[in-house]
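As structure tokens, one chain now follows by itself in the form predicted on its own.
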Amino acid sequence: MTDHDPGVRFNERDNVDFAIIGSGAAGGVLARELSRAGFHVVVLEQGPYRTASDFSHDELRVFVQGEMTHHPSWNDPQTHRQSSRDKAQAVNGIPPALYSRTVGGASVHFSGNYWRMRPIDFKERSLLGSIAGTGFSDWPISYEELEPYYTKAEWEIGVSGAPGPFDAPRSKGYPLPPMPIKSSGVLLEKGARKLGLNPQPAPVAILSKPYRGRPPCGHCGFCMGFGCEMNAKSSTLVTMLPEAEATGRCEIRPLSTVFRIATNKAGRVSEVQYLDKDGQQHAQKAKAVILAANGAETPRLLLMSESSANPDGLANGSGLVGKYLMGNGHSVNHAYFEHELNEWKSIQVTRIVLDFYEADTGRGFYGGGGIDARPLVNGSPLMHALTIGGGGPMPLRWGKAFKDEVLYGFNHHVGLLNSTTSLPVESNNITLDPELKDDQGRPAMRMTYRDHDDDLAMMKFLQDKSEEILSAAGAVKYWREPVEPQPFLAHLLGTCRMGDDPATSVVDRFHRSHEIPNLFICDGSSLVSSGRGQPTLTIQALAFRAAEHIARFARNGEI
């Protein structure tokens, strides 16, 4: 891995006009927009700069070893519990919140599923009522507010895809035509048509044909939990973030771990303290900052950051920093086809079902989702046969029965992932872990969550249908992974949500804090509600709409 030069460098002690905490969806939009606006900008990642030259197919350094989702530098442990009535225990493999640490964050290593939410997700609350014991709420934005947004981010990043029959109204279709269908695509088609439902086309941000400079997509099979060796997949890491270095007024700082945000005598932020690859402190002065980590490690920082003026931890006047931790419900069916269908080849999903989308009170239980047809684990063979080959419907680890049905089913598997919405119950939450620390001292991330009983009631229902699906398109074998709480999320969201009461959220209507005029958080925290299980275009969505509202407040002098 090469050094990368950043073109510009600020000095640490001279203000910058913006310090943003993370390179993400979020974060790398962010950066650009704010920088082409002419702003003075630094970035802080904790991961390395990786570019397309260091991305491989290695499947036991990327999912065994974890080599974009551990941290860099040093052992930095979770904790996980069910209820605050159980004691966190320590994870060692998968940790409970997943997200990758690299320049470009997570929109590195994703499927690139970019649906957006509808109308219906923003105002859920007032058409449904209330649910008790949840923090069902409307969002203080609608659709209709944010739907330019979404349309740019769309164009600006480059997305495949075609309007489906139930999706939200658009000002604009897609840049770029669907990708070809694979065979997963085609079988979800059949049983799906014939069952009377309406398969559609999966928009991804993924290039089906070459893009501002970019190549289209060369169909190796790696991207869920890979980088993009092609820089076909829309990530900020090639679209947002050299854009925004290109101006010369963005500073990319990689290998750099926020441990606090300091404030000054007035109660603003003043600095962001922060460990470099070797665990050196350093601190970078700033007229504003930007929190962009993701919906668990904002609120982290956010709590590691507290003071005698802040003794509950930064912007968390209204106690719910890290509360109302949503992420998604997914749920598993699996199924083996007379044919073999290469589903190895290319991306990951190619249609997906959203009859279901809405909320149904016919059902019995709150929630909406869509279904998808993939190979799961990218079709890649060593975590095919640690997972669905040796744990189909032959129960098998070892021997000549164990090998058969790993190379039988590599080549005639289909998936179904079932994607769901996630209530928002304060006691799901991020905190500090009052014992485990990581190698430099900060305390361990401690995730408190468990699904709502409506979400594993939808994740149930989702896969009823998904076997109905299976069977209408002529499996000749299907069975369903048990329905259990999740003991990890890669969708981490709703931590520090937005609102217009200062009571009842962590930052407004424009993403910024409340209590503190130039601090503003914007990414999955921010979120209100889940929307049905792909919400990283909504939060690129919000990230356009904040860099607009955040460069506005700093030419008026209104941060």
Contents of the next structure:
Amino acid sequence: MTDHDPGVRFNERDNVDFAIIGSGAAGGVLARELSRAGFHVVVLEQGPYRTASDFSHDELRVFVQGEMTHHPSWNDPQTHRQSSRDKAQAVNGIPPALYSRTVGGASVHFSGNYWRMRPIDFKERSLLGSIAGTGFSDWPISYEELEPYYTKAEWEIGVSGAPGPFDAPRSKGYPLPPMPIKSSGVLLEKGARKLGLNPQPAPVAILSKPYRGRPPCGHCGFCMGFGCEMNAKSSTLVTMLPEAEATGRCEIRPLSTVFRIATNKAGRVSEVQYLDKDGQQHAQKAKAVILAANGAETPRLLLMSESSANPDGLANGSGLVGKYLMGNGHSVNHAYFEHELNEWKSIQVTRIVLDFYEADTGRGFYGGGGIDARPLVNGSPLMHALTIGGGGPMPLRWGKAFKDEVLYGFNHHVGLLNSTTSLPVESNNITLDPELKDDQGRPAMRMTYRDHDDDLAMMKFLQDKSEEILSAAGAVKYWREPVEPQPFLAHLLGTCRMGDDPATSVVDRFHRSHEIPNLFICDGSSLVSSGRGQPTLTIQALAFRAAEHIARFARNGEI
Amino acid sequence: MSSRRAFLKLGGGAAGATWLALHAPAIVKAADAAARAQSAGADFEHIGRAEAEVLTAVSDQIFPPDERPGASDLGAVYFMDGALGGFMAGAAPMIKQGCAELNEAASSLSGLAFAELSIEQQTTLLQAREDTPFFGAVHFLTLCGVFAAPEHGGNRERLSWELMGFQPQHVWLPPFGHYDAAFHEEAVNDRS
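Can I have the other form now, the form predicted in complex with the partner chain, not the form predicted on its own?
Full complex below, order starting with the chain above.
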């Protein structure tokens, strides 16, 4: 990795306008908007400053070893349990909270599916009523209020797509036409149409044409889980962050792992304490702090920042920091088709089906979702062999039949991924593990999570629909992965929910914490409901909106 | 977010799974050495001859040679040698013990080493060990040695990729596969 020239370097004793914790989907937007508005910004990112030349197609390093998902400098374990009655166990494999530790955060390794939420997502509690045992709630803001920022995100980031028949109203079309359809998209479209459904092009944060100095996608196929070597994936790494640095007012400080947000006697946050790559302690002074570290690291950090003045952690008067964790439900169908699909080329998803987006009380459970066609992890050789050998349809996962199937399946496989709502359940949460610590003595992240029974029912419901689609599309063979409580989440939502009432939410409608006037929180943790999957566009729309309000507060001396 | 069950087994299968910690420089180093050793037909560095014989036989049970090359033809054991001296060093004692146990079992069955048994006898012994950490780890290593990028010491001449129809290339143009090609042809015909 070459050393990155930050353009501007602030002294840690400089009381900068904003310290932003996290450089991902939300942090990147906030850094760009606030530095462009004239403020001095330091972005602290625990991962290194990888750029296109650092990315590769090396499955062993990227996927199996988690080059970007593990802490770059030391072991930072997580624990998981399904219920607070259980003792959480350390997880050695895929971390329960799966995110990318690199400048640009998870926007570097995501698949770029950019769905808007719909008006119902913001007011579903009022429409459907309460759901016992959950914190099912309306948002304090409406779709209409967020719509301009959805549009702004799509145009500033670079999204390829075309409106579908059920899309929420939009003030402007997509900046780029849809990506070219893949064989999986053709088959989803064929099967869905036979069933009377309405497939549509998938909106993705990947360039179908040159845009703002970046080239279009080269269809290399190493997209989900990998960094883009073309800069065609619209991560904040190649969109927001370079523009923030270009202002000369924003320093992105990589390999900086925050362990505490400190407060002063007035009860305001005063500095951000962090460890460099060698574990040496530093502290950056700031007039205000914006926490954008993702829905798992954000509550972990608030809880780690406890003090005698804030014994339950920062901004936690409601007791809700870390609670109502939502991950979106997922279920998977697989199929083989007669002819070669070559799904290992190009992006993951080109067609989606959103006919089952809305909840339907006739189903007997709450939920909604979407279906997309994609290679899943069967789009690259090693992951295909490892996963089809371990969880596939074969009686034996080794031997001649296994070899035949691995070699045949690579070019004949298509997957359908079903994404669903997650109900906010208070007992699904991020807490600090009482025993396990990372190598630097920070309490390990503990995830307590079990999908609500309605979420599981919705995952199963969509799997049934997907099977009908695959059959109608002419699959020669199809099978499904069992629906069971998810052991890890890549969408980390709801843990510092937004609301007007300080008793039932952590941040207000402008992302300011209810208790600490100069502490803002804006990332997946802000979401009140989960949507139907693909939350990143909503997170970025929130970040654009938050930046506008935060800049106004700062200019008016209201922080 | 896919193939979650199978994906998780990656962690469970390799016993102890400390291999998931970051050891990237060690992997690269081990892989370079493995590649050199393989091209020279050299001895293994981190595993003994007896273990290499067992691992050759087991990997060829998992991904057997037929009219196409099998795991050992593709250099999977060289990959294992590098991995067991590098990022999977933590699993090396368990693997060595597993190899010894297989040889003992073979010996009490017929007085031979595991690699000297008939294919059918080997299969029977392995079927009885399908759920052991040893088999899980060797299964994982075999598939990595067959399908991972050749820079890691296996996948000789990218032959496994050729067999599965994968071409490592950075830029493609549509159509990508049979069905989208047909879709575009239909669209063209509709217009004409």
